[in-house]
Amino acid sequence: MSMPIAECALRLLEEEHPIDDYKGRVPRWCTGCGDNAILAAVQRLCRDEQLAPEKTVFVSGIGCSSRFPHYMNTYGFHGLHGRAMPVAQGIKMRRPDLHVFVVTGDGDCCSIGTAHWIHALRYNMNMTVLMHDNGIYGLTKNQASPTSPQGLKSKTTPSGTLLEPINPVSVSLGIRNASFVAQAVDWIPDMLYDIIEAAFHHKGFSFVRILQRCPEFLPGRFDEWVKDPSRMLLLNHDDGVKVRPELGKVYQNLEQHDPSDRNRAREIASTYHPMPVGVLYRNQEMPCYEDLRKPDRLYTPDVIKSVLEKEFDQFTIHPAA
C-alpha cells in the first residue's frame, strides 16, 4: 500500500537531522583555536549530508583534537596515543555501513602513531582522517612536537629544536597507495569546508592535514599567512576543490592543479612560501582495502544480537521448575 503524500512528508521532516542534532558537550578549547572552526566545519559537513548519528564514528587518540568525539554527538572512541588508526581501520572492517572518521594531532599522528599513520595510507580502507597540525603538545603544556618549527623553545628543548620538522603532506604523498591527500588551514573556513567535504566524498584513505593555530603555545606562528592573503597558495581544479570566486577576490594566488599529478603535488607539498592549500593529490582507482578482504557476514544489528544472545545463554541461571 502506498504512502499518503502528507505522511511521507511528515516522515522525511521528521528525519532530518539539523545541525544541533550532532552537537555533543561544550568544546573547552582555548579561545581563537583553531580547532572550533574544525569542529564548526565537520559539524556543518554532518548536516548537510544529513549523516545519521548513530551511523557515524569518530575516532581519536590523545590530544587536544583527540577530545573531538566528546564534541560530537555520534558514536565516538577516545583511544590511546597514537593508536586511533587500527581502532578505526578495526571498525571499518566489521561495519564497512559506517561513516568512519579520524581525528588526530601532530603529536598523536606523527610520533608515537607514525607506523600506524603509514600503515593505514597503505590500506586505503574507506574513511576520512583530519589531523590538526598546531605544530606544539598543547594539552600536556608545551612541548615540540615532530611538526614544530626549527629552533622552537618549549619545555622539552629549552634551547630551540635542532631538527627540520616532518611535512605530513609530503611523507603521505610517499606512499604508493596514498589515494587522497589535501591540505587545509583553520583561517580560510569555506576551503576548509570544502576540502573535508571532499575527502568524506572521496572512496578511499582520505588524509588531510589542517594548519590549525594555538593562540596559548605558538600564538602568531602563521600571523604571516594569515595577514598577507599573497602567501596563501589556493589550488583550483574541477577534480579537485574549485575555489570560490568570493575568495577568488582577496586569494588571487591560485594554480590550477590536476590532483592526478603526483609529481607536480610533491612539489607543491614541498613549500611554505607560498602555503598551498586543496586537494594535492588524488587517485580514485585505488582498491579499498576492506573490498578486497570482506568479512564472510556484515554485522548488522541482528547479527550481534544474536551472537550476543547466543553468549548470554551460556550464562543464563533459570528458575527452578
Second form
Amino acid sequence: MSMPIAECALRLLEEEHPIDDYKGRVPRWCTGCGDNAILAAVQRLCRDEQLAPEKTVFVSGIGCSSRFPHYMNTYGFHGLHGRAMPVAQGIKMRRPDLHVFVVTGDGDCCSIGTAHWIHALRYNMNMTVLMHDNGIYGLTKNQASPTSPQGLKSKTTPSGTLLEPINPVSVSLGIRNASFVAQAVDWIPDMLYDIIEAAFHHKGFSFVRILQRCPEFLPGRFDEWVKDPSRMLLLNHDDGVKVRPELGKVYQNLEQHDPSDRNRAREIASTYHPMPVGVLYRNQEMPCYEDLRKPDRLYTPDVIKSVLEKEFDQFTIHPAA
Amino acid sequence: MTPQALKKEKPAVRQPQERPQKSGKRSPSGGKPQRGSLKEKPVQELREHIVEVISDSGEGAQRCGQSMASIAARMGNGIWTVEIIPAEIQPPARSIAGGSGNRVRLASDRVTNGGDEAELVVAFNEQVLLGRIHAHELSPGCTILIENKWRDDDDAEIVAAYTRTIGELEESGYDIQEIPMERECLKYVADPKRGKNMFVLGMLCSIYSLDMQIAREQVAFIFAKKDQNIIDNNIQLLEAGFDWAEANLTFKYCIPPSPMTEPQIVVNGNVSLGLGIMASGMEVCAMYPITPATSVSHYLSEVFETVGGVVHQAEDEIAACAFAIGASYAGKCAVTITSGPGLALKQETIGLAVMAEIPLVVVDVQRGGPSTGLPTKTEQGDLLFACFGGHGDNPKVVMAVSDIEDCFYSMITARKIAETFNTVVVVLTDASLASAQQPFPRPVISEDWMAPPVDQSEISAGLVPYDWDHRTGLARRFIPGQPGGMHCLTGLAHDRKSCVAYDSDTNQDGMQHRSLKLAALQKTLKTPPVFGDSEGDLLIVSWGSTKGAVEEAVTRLQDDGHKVSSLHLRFIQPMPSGIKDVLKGFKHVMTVEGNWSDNLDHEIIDEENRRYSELAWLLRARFLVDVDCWTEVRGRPIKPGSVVRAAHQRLQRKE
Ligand SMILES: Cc1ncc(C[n+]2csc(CCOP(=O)(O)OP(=O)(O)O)c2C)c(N)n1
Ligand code: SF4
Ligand SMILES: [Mg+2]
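If the one shown is the form predicted on its own, what is the structure of the form predicted together with its partner chain?
Full assembly next; the chain just shown is listed first.
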C-alpha cells in the first residue's frame, strides 16, 4: 500500500516510542533489588532501538526475575519454572520478525532448566538471554541455588552449602556452538546497558549472566566487588563492548580482550578475583538453527495441496482398469 | 516331471555353490507326503485368511508381508496388516522372542482388524515359529511352511532342535510343509539369506492366487532406488518362489476381491497421522524420539519441509512440548507427538497451555506401561491419564482414533478444535494402529482443513486478552505482532487482562470459563451411532483401536442370535450427549479395552475393591450405570474371538 511521503513521515513521528511505551506494570521487586536496574537498562534499550512493542516478546520462567515480562509493555510469556528457553525457541522458529528476549534466574536456568540452557546454546537461535544470577532462590524465599557460594547458609542449607557453585559463564563457553557469552553486574548500569545492547545486536543466542543483588536474602553478597572497583576487571574491545571513558576512571582494571579468543575467554571466566565484566566470547559466524531450518517454501494451502497430492500418489492404489 | 514334492530325505550333499540352472529349476526337494495330486490342484475359494510371515530380524519377513498385503490391496482385497516386532534391535538369531515379521489378514471385503489366530504361517526357522505358538497367535493345526535347511545344519544342536520341534508340532496336528527355501534361492543368488523373502513372496502369490504382474510391479517399487539388476534379481526370486509353489504345493486358495470403485491410500497409522498433520495446516511438529510414536516424525521429516513445515527434535519431551506451545502462541499451530512416558513429562507444559489458553495438539501413540513397560507393544493405558493428568483442574479435549483413516482426519479435527477453543487436544492412538495398514479412500483435499494465516490485525482499544464469553468461555486470542494486543500471558491465575490475580473471585472466574469451553464443545458433538439394535442384552462400549475387533465380534454374536450391540466413542472428553440413553437400552453394559482391570473371578476381588478399566470408570462415574469391563494387556491387538468369548461369559453370568 502506498502512502504520501508527508503522511509517512507523520506516521514515523507518531510512532516514535518514548520510554514509557515500554513500561508495563509497576515492578513489585524489593527495594534495592538488582532486577530493577536490569529492567531500566532493557527499557532504555527498547526505546533506543525503537523496537515495535507488538513485535517484541519477553519470555520468562518462574522466579522473582521471571516477573520481568509483566513490567514491560510488550508481549510477554511468563511460563513455567525452567522452561523459558524452549518456549522462546518455538516462538522464534517461524517468526523471525519478532524480537525475542528471555529472562531467567539462576535456579530457573542453571538448575531446573539446565538441559534447555545447554541445548539453547547449541541451537544458537537469535535471541537475547538475561540470566539474573543472585545466587539464591528468591521467590521461594531463600534456598541455595547452584550458583550459591560454597558455605552459604540458606533455609535448606542451615550449616552452609557443601558444594562448589557452578560457573554459568564457563559452562556456556564449554558448548562449541555458543556464539555470545557475556557477564554483567547490576551495579555498573552503563556497562550493563552496553553489554545488553551488544547482546541484542549479536545475531544468535546471546547469553548474558548478570550478577544481581538480592538484598532481601543475600545482603552484601557482592559487596567485596561493589565496594572495591579495583576488584573488577572490565573487558574492552571494538568487537565486544568499548568501556566508556568515564567508567575507566573508576574501574582502572581493564583488559583488551578480543572476544573471538575462546581460550582466553575461558581463562577470564574461570576467576572471580578480579570479577570480569564484558563480552567474553563472540562468534558471528555461528549459524542460527532457525536459519538452518528455514523452509525454502512458504506454508500456503496451494503448496500443501500440491505436496499432499504427490504423497497420496505414492500411496494410492487404483481400481483395476 | 513328477514333482516329488515334500519328500523328507535330506540331500546327500549340501550344495552351497549351486548356481542357477534353468533346466533344473523345479528340482524336487524335501518335504512331507502330499495332500493330493498337483496336476489337478484344486483352488479353494475363501472369504478370508490370516497369514503370518516370520523370520529373524533383518531377514525381510516384514517386507515380504507388507508387500503381499499391498499386492492384495491393489487387487481389491480387504487387508489389515499387523507388524510383529521384537523388542530388541538385534535380537539373537533363532530365538523365540526375536521373531520379526508381519501378519496379513486378507479378505474379500473390507477388514477392520487383525483377526483371530493365523491360519497359515511361513517361518524362516522353528524358533521364531515357537514364539508365535507360545503367544497363541496360530490356530491349532494350521499350515506351517518352514525353511528346512536347519535339518542339515553343521551345528548338531540346531539340527536336534529343529527336528524335535518339527516332530512335536506334527504330532500336535500342525500341517507342516518343509521347504528348501535357501537351497532354491541359491540357484539365483550367491547369498540366499538376502532375497529369500522375495522367494517367499512368490510362494504366497501362488498360494493366494495373487496377480503376478502386480507382484512384479510391487517388487520394482520396493527396489525403485536400487540398480535395475537388483530389481531383476528380486523379480527372478519372486518368480522362482511362485513356480516352486505352483509345482510343489498341493493347495491353492483364492480370495475373490471385491472390485474397488475409488482410489485407495495404503499407509500405516503413523504415516496417516503425518499426512493428516500436513493436511491440517499445522506448521510445527516438536518431538523427542520414543517408540512407537517416532515413525510419525520419521515420515514427516522426509516431507514436512517440502510444504514449509518443520520437525524439531528437542532435547527432551518437556522441551518439545514447550517448543510447540511457543510456536502456537506465536500463531503457528503446533503438534507434539509422544508416547506414555513422554506424555508424563509433558504434563506441566500441557497444564500451562490449558491455563494460558494456547492451542496445542498432543498425540499419544500409546504403548504398554507403566514406566518403560512394553515399549514396542500396544496398550490403551493412557485414557484417564490423558483426561486427568496434570495438577489442578485441567480441562482439555481428549479424542481417540479408531482406524487408519481416522488417524488422518483426526489431525484436522484436532487442530480445528484446538484453535477454535484455544485449548489442548490430546489425540490417543496406539502401537497397533501405528504400524497397521488398511486401505482407505483417497482423501479429496480441502482448503477448509488448513489453518488460516496468522492474524496480525490491530486489536482495538479496550479489548482484553481474556474476554471470556459468559456462555461459552471462549475468548479471542491475541498473537504477538498484533498492534494493541500487548499483554503478558501467564501460567499464574489471572484476570481478563492477563494480570496475575490471586484473589478468590478471579480464580473462580477463570476456572469457570476454561471449564465452560468443554461444555460448549460438547454441545456440538453428535451422539455416536449404536452398532446394532439400540436395545438388547449386552452393549459393548469401546474406544480407540479396538473398534474393528469389537464390531466384528458383535456381528458374529448377532449372527448367532445374540442381542448384542456396540458403541464406539471417539470423543472421550467431553463426551457427547445421549450416551446415557444408549446405555439404558441394554440389560448389561461392558467395556472392552486394552488396559488393566481386576477380574472378579479372583478370590480377593469383589465389587468394593475391583479396579475397573479406564473407560468403565468414566462411564460409571458420569452416568451412574453399572458398567462392567473385559480387558486384556497382552501387548497385542484384542482379537474379535476374545471379545466374543468375553461377551458369552458376560451373558451367562447371573446378575
Ligand atoms: C516445577 C516447579 N518446581 C518448583 C517451583 C518453585 N519455584 C519457583 S521459583 C523457584 C526458584 C527461583 O529461583 P531463581 O530461578 O534463582 O529466581 P529468583 O527468584 O532468584 O529470581 C522455585 C524453586 C516451581 N514454580 N515449579
Ligand atoms: S527476594 Fe531478592 S531477588 Fe526477589 S525481589 Fe527481593 S531482592 Fe529481588
Ligand atoms: Mg535466583
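Residue numbers count along the first chain shown, from 1. What you see is a predicted model; the values in this text were computed from it and never measured. Rigid core (definition): largest C-alpha set, two forms, superposition within 1.5 Å.
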Fill in: Yes/no, residue 309 Cα shift of 2 Å or more between these two forms with rigid core fixed
yes
